[in-house]
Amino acid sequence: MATTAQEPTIQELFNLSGKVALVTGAAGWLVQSFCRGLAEAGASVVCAEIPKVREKAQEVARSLPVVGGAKHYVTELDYMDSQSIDNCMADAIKQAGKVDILVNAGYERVTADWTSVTGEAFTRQLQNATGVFLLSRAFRQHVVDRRGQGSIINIGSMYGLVGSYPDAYAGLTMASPVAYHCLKGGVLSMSKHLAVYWVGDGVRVNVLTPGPFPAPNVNPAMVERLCSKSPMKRMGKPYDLKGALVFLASDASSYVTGANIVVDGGWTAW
């Protein structure tokens, strides 16, 4: 039994000072937030996007807060392009120096849903998770290169582990789009797979799961009709992500590899 001298603190486990987390689609409605908790805990932030919002992604980047000696940064990451995956990588490592957390978080969007989907962008739509591949397998290799150890963190999503209603969308939106339920479903499983593959080198790879989490922008009735399907009987709010996504990046989680965190409000306990 270790002795209290032994026996890190609960805050050394959470600390993130001296840590570098790479952020994909770090510009979105959820992912500032990801990128907020991680530099209120300490850790320098390397804010990846697509190009033509690099300049959003400069704004979290000069917002976000300054714990100590971090630093943050900006590059570019487009999933559907293996060499711009190579170059996030190699850019990141250059300005920050290393990097010891990964969370894949941006995705392209399709916005087509099963009536209308086609075969060429249902594809598309799984591209993503090459793209989170890839961008994975990249920080691996980065890890066992240093011999260090890594936190790789996939945002899945509650349509991932289960259905939509279909009554929460009728007559106000398209269906949620098929594509995008395999894709995170597609997501947690790899997850679980690289995990048990990567573990002896050092590299953790686990799931954060968001259940429902309007953006401010979405119909006020459609958000009505998701709060009665919840048990909270609200939606989630970004910071209720902060909690569980500082918990995968530190050594808090240090024996926790092919899990999958859900914070949905009771959602998928129905």
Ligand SMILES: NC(=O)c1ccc[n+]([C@@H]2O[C@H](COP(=O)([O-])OP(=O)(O)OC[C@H]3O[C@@H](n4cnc5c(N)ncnc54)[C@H](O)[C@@H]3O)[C@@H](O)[C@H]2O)c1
The other form holds:
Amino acid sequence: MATTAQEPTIQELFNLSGKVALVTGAAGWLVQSFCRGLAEAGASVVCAEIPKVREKAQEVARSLPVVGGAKHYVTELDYMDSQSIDNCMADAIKQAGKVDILVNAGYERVTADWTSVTGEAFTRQLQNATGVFLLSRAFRQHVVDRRGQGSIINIGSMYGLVGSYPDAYAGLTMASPVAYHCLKGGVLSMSKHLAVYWVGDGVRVNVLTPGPFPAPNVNPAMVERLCSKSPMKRMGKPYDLKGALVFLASDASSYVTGANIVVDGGWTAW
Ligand SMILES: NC(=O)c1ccc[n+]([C@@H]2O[C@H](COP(=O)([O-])OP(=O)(O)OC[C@H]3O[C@@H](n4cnc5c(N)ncnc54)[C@H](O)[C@@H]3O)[C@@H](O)[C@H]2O)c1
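I have the form predicted on its own already, so could you send the form predicted together with this ligand?
What follows is the entire complex, opening with the chain shown before.
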């Protein structure tokens, strides 16, 4: 009969007290909820945003629950600017003392589909992946330097796994951007690659893949069409992702790396 004396409880496994999470795109629709989930689990959160959204990031940081001795911070990050990426990691460490968890959630949008996207705009969309890589590499170095443990959670998309339904968009809006599909598929592939290389450094790399979670300003007619394509017949609510995010951030997933957790109401199941 196995003894439970050395076995962590479920509360201990999911507890993020004493941990620091750096979250990019922190003012985003889903990302605000990611920040709340991490804070509710006990983490200190460093809310990173592009400079023009700094004020909104500040509001998010101020609104986060504080558990125990946690403290929340704001910093700037632009994936399009490699200097900003180095500065972001250095500033997060300077403010919070260390970083244990990195959530790569922000991205610059592309506003053209396959019919009209320029080569330049396509390449710029893929530069988000370069930014995710550079920030992740800086994080890995920080974990190695302090002989710590780290968890990277890269936010994917159902559109990194499957194509979209043309009839969900036709006549209402442009198709889901081909460059975005390429970005999210690439982030998934990169995460698996880095997971294997960095496992010996104490850094886990996983992907959290949301299905459809339209923001409140999305055309309701399109949302209705998307609902009809979903096995659950509903769109995701931001909080639907919190549990999986905290799982990947915490010791509850200490034996999980290179994985992709799909939270999509069954979208990719049929
Ligand atoms: N909302 C959905 O339906 C959905 C579905 C699948 C996947 N996702 C993914 O979830 C994540 C969050 O989505 P969201 O709906 O909250 O998006 P959002 O657009 O609301 O938030 C993204 C944030 O990224 C920031 N950003 C813009 N340019 C940036 C740059 N150059 N560098 C760093 N950050 C930049 C923005 O300021 C914004 O606050 C994204 O990675 C997205 O691809 C969202």
